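Shown here is one chain on its own, the form predicted on its own, set out as structure tokens.
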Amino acid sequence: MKRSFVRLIPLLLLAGITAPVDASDTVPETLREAFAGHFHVGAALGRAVIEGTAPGVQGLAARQFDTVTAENDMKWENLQPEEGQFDFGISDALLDFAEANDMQVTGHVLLWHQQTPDWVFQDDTGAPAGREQLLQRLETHIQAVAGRYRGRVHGWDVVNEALNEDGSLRASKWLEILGPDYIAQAFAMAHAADPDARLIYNDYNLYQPAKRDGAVRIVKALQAKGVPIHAVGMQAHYGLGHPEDLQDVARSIQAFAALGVDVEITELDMAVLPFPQGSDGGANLDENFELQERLDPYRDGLPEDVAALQAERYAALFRIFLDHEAVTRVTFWGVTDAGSWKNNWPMVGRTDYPLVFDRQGKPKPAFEAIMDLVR
């Protein structure tokens, strides 16, 4: 109804009869305009975003999102290579592009077992370094990055991909010294940093039973300890075959919620390329396999059809989180097509097609397919 009264406003206007324009009977053309009150929408910004070198880019992030990620820039290999000196060149300049453009922004990532220097867990000596030492240099980066962006960092992803698929706690260099309390440890040392900004637990394959369970475990851990917990981050790395069943999402944001904690789709993209087999079809950076053409049969373009598929997929998952009160922001992992991490993952060299912008920035039938849900 709104769509059409905006297409009569140029042929009233012609006929010499005016009326009167409210904004509730404009169309939303952005994301952040069409999802504003429902939940935030955001994106990852690669390093050549962030510095405005990619053409275009930025602009468009600016004009459709109203939160953004660093996909890289806040991590600990980039803030501190080495014990002691941090760089915070980068991640200076996305806070200045955010609040320039009123946006949010989320920090990821304060702990990780990936993207962490080998020195975080030797001693002068090269040896494994003891859980005192550890602890230290934890609290110590933590205190530095968090302390840094107090009050203006909104949320941090505090820790990252600390399950294995079955639910049990990743064999990491973090779990072998510090032992399974790191997780509690991480979270107070944030809380301490910022006592204002809200803290995640993020990880891929949430929406599988076993590891939805032991994020469960994960949240309930925390509560017992009263250490503060404010949402489950779901990365989302899907496909148009995966997850089989998309109500398996819903189930895991319903069980999140009943633990009285948010839910942030934290790594949103739809990969239309074949998994190979033994993938696991999350985001283990492990994975690396050889690039074969039968597993990359889009590099001239995306097929209409296939197009058509994803954006059915994308209004499937987007009408989930509208169901949703806990879902409260949902980031893209990336901008682009062009810039998608899933071109080289987990074959380097494929053309993939996994966000709802193309490689030039116009919008695909997903974009559109989405903005109808609420349009």
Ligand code: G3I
Second form
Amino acid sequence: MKRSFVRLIPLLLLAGITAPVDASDTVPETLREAFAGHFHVGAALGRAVIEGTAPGVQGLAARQFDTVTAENDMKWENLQPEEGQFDFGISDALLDFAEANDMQVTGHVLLWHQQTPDWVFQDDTGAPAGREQLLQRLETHIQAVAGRYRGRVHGWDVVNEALNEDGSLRASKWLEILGPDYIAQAFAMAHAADPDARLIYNDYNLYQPAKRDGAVRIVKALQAKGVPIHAVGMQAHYGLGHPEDLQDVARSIQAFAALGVDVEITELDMAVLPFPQGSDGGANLDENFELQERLDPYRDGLPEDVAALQAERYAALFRIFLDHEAVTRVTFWGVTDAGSWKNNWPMVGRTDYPLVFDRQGKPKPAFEAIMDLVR
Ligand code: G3I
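What's the form predicted together with the ligand like, now that we've got the form predicted on its own?
So here's everything in the complex, that chain up top.
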């Protein structure tokens, strides 16, 4: 129900006019209901959730979200671990689960410099593959994967994390072997494999002006070549202290929207733990109590004041998303705090609380704060 009508209700009631009571008048209790008409709300699903072996989490996801992404199981290393050997078992299960629950699927990810098997970049002798061989492998992969789910996957993260923090192109094996044209090649191949899929360039820290400008250059270059791109994916792996100025997020959304593309918030989470400056990240927390206290302070639970701070920041972020028509999707990178990758990155074995459902799958203050924006 549009917010403007909601504001009229008290006046209507005073005038003795009561709106007809129907399902749309009930207070929304799920994220997918609450934000319907604004943007899709979803989550990344780990293998246990897709397979239904994470008790209750799969049901929570089906109730709360109307779009899903495979956290790892549609990446190259899982779909084509050896050349010509495809394994679609888990990805097929994700599509079936999504379609059974009226959810869209975003395919993550066709081309990335990580979680891509070494064989992709090597010739038969183990030397670096040549341009033609790598291009052929990329086309074979994209045709097999995006072609298999043609008409079923709503959008694809076609290229992930091609930029450095200064907005220059990352020196990945893709760039080294294929040259900067690899991005346009991947998008063109994805469009050929599934002409109706939305094609997304996905990256992190795009709120930073230099990296934002790098993404603008990518979009403009694709548009200049007449290669389809429909959205920029802002991963949005944030924390209580970064971005320092959330208006940088708004400025990036506006910059991408000005190009005529949508913005999808693809991997949203908000860490509450300190970033281990200087530590090698590999230090064994269990052997170092001082380190535990400093870098893993909430092992026994999330303090209420920290939960409240996180709720305020999530609400401020969602206000920005609601204020920009260009935002068409917001996907959390996980369902509950228990399954978040942030418990093991940048340090293994910490207890973080980056999402809006707690370790028992219960709504946190952050859930209530964002729901209150549209209730
Ligand atoms: O599946 C193996 C398991 O068999 C093994 O026992 C276990 C211990 O080594 O590792 C398991 O694989 C792990 C995999 O997640 C599945 O849990 C990998 O080690 C681990 O590196 C991998 O991490 C994923 C990470 O991408 C890899 O870069 C995270 O789950 C995933 O959340 C994260 O997601 C990325 C996005 O794809 C792109 N944007 C950034 C985001 C966060 O890094």
